[in-house]
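The chain that follows stands alone, in the form predicted on its own, written as structure tokens.
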Amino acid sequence: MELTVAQGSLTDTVTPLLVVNLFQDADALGGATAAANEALGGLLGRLRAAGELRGKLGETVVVYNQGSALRAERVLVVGLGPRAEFGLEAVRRAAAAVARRARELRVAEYVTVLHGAGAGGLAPQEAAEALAEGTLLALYRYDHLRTVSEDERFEVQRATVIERDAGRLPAIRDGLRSGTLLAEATITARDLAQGPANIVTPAYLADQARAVAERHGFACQVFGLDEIREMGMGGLLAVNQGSATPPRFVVMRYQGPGARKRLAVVGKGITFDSGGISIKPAENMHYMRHDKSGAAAVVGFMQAARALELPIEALGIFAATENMPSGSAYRPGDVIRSRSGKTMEIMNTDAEGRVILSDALTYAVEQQPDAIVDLATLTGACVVALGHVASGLFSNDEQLTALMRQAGEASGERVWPMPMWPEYGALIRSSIADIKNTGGRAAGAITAAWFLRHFVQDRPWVHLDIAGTAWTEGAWGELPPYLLKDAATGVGVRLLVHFVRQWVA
């Protein structure tokens, strides 16, 4: 889908669908909506008075033009919600609702005002970026493996932002471009996370990372089984030993223009998680294809960093393997030596993500970055604590915590800080090894983060537990319109971009 901006008057624009907006608590119609209302002979005002136009966030009402002065065939009014709660996320949701409704109406192209750049008080470039994100992510479908009917093949081809002020066109154009690049990188992550385990194997995941790097012009190294042995990655080897599919370790490198800081982004790449010997219940095990969402986010972020030319040096690192039960699988009670030299007692083979991350984080530390961020679908305990609304944030650095929280609000991928007091770390002490890989049910997300903390040394570090936000289930209920039921979200890509923008500012 193409997103463009054009100078002009909305009342003079010829289009099958013209999009305007409305705040829920607006006393009167204003701006472009008022102009459309006047051209329609006051129809929108009458609908507002009758209660049909309520302005609830994401709510859409379509009005057909019956020969008025307006040159659009239809007018769609999208709600922006309460003015006090309005922000970039509201722009994304409104734009997403519009895009989906346009597809339902089988409209190939439409013209829209820029939500939030007027009465909403947002900068035109920010509003345009959010509009592009919401529009493109709402229209995403994972159709690679199913037969698509002729009716389903229809797609919206173009949306044009109409703007009277020529001076604002460059900023809007830049925002649409950056929003498109952010959405495309998020879709890369969605595709990798959504793909089934029989296709997206560790080798496939590594090959796709290499393909993204080649396509966008940055470096990528892929290490196979023999090299992983030589690198002493005992955690990755232990988790992999129950699988017939060999592991991969991937390092992506991007050097941005004028880079002054080095960021290592580390992802968990379990392409399928059966739980191993500590096997999971059969119900919902199919969702464990999403256990590679951290690695998928790393690939998507690296694509976005290069496409947006972020001014950093970025390292994208992930370990990829299956976690399977077999006669050769690692066992509860085993003691594993990681690349760092630290030993870990395996209490539960379903706590495997932290085991492979021990090696990936050690490798990241060796590259001497200014900060490390890891993303992992690590614990069900985090879902219990935060549900599907926010990712858990664990850190050893208050400044990074504050920046990541701000990035979460700006991107719509919210995070919430969790405590890392020493008492929690005591729960993973082992009597026969340096640490054990789980401290039991109590504070499960925190003890998992404490396990990872042992491998970052004194480097500023953020761990993001995305177990509750990496994919959607039917139990989510009412989803933001740019998400789908039973689908990967691509969480982390846009969050990390917003984080970097603030970190280097």
Ligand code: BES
Given for the second form:
Amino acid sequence: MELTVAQGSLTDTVTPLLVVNLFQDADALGGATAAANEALGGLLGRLRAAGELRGKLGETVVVYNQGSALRAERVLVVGLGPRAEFGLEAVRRAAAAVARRARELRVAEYVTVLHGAGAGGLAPQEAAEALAEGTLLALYRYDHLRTVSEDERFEVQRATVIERDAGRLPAIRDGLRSGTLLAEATITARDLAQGPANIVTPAYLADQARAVAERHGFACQVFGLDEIREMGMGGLLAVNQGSATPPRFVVMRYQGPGARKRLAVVGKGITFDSGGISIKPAENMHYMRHDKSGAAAVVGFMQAARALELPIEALGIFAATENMPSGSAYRPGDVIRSRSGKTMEIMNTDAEGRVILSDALTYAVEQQPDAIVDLATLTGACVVALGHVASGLFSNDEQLTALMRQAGEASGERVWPMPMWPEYGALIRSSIADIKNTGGRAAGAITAAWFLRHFVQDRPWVHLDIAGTAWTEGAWGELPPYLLKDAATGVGVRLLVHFVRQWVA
Ligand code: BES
Ligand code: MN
Ligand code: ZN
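May I ask for the structure of the form predicted in complex with the ligand now, the form predicted on its own having been displayed?
After this comes the whole thing, all chains and molecules, with the earlier chain placed first.
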């Protein structure tokens, strides 16, 4: 699928499908939609009056053109929702709905207006970026492992944004380009997070990170079992010791042009979380192949940082292992010494993410970054608190918190701050070690964050608990049309890029 921009007039455009849009609360058809309506002899106005065209966000209505003044074979009107709620996220969802509908219609290409850049009042470049993201992410499928029928194989080849004003073309072109790169990096993360654990092993994850680094031109170091031992990563080793598959520790580096800030991004890379000796119930255990979504986001972010030439130095770090029960598995009651020297009492082997992150965060601190952001499918408690609507945000730094919240709004990957009062930290005191790895059922997402905080010391740090946002399930209700049902979302990549844009601004 290719996204391009062309100068021209809508009514003169020859295309199998012409896309215009409509606000839910518009009194009258405006702009391009009014022009199309006029060419169609008032058909759209009549459909609006009859209540068929409501302009609800993502609603698509197709009309077929039979010999009107328009040169398009079909016209698709997509809803932009209410004006008061309109923004970049609405552009993504509208563009996503259009792309899906175009694929259903089996059109090889279509021509579209730039949603939001007219009456919506958005900057053309930002609107174009959002349009590209929504379009490409909506058309994503994970078909590597199944037989795809001839009928399903159809793909839209090209979408062209049409723009009357030549002065706006460069900005639109730039936006389409950056949106494409953002979507591609998100797809890298989706593919890695989606893969089943028998294929996406720690070694595979590390190999893919290296392949992405080579393809895009940044550095990648991979450490195996012996090196992880030498590095004293007792947490990663403990979680790995029940698995027949060796662990990996991966460090990617990207040096941006004129970089004045160093960012470390750290991911949880549990390729399968059975719970270990504290084994999980069978129901839903298959979802735990997604427990590497944090690591997948780190790889995707590094790809995006390089492709977009973000002006920072970025370190992408992840620890990867399975969490399995066996005769050699770590046990509840064990005391583990982490790379930092701090000891942890294992209360529950299913609280393994924080145990491997202890070593990864310590490594990150040693690199003396200006900020650390970690992403982890860390707790079911976070899903209870925020559902699938937002990732949990936990931090020791108010400025980073504010920037990350803004990034959440701008990217559409929402985050919500949770408190870190010291009373919560007290819940993971241990009588035999420095800390214990669970603090009971109460405030489970916060006590997990407090555990991580012990390893970042005083570095400015944000922890993102993506347990509820990393993949979609049946219970999600209405999905944004750029997400696939029962699949990895690639959450975090676009959020982090928006965060960096704000952080260096
Ligand atoms: N990977 C899970 C968290 C998880 C659960 C993510 C459900 C997404 C959906 C994590 O390793 C885990 O098992 N956490 C435990 C912690 C508990 C033992 C303190 C949990 O949330 O139950
Ligand atoms: Mn677990
Ligand atoms: Zn886990």
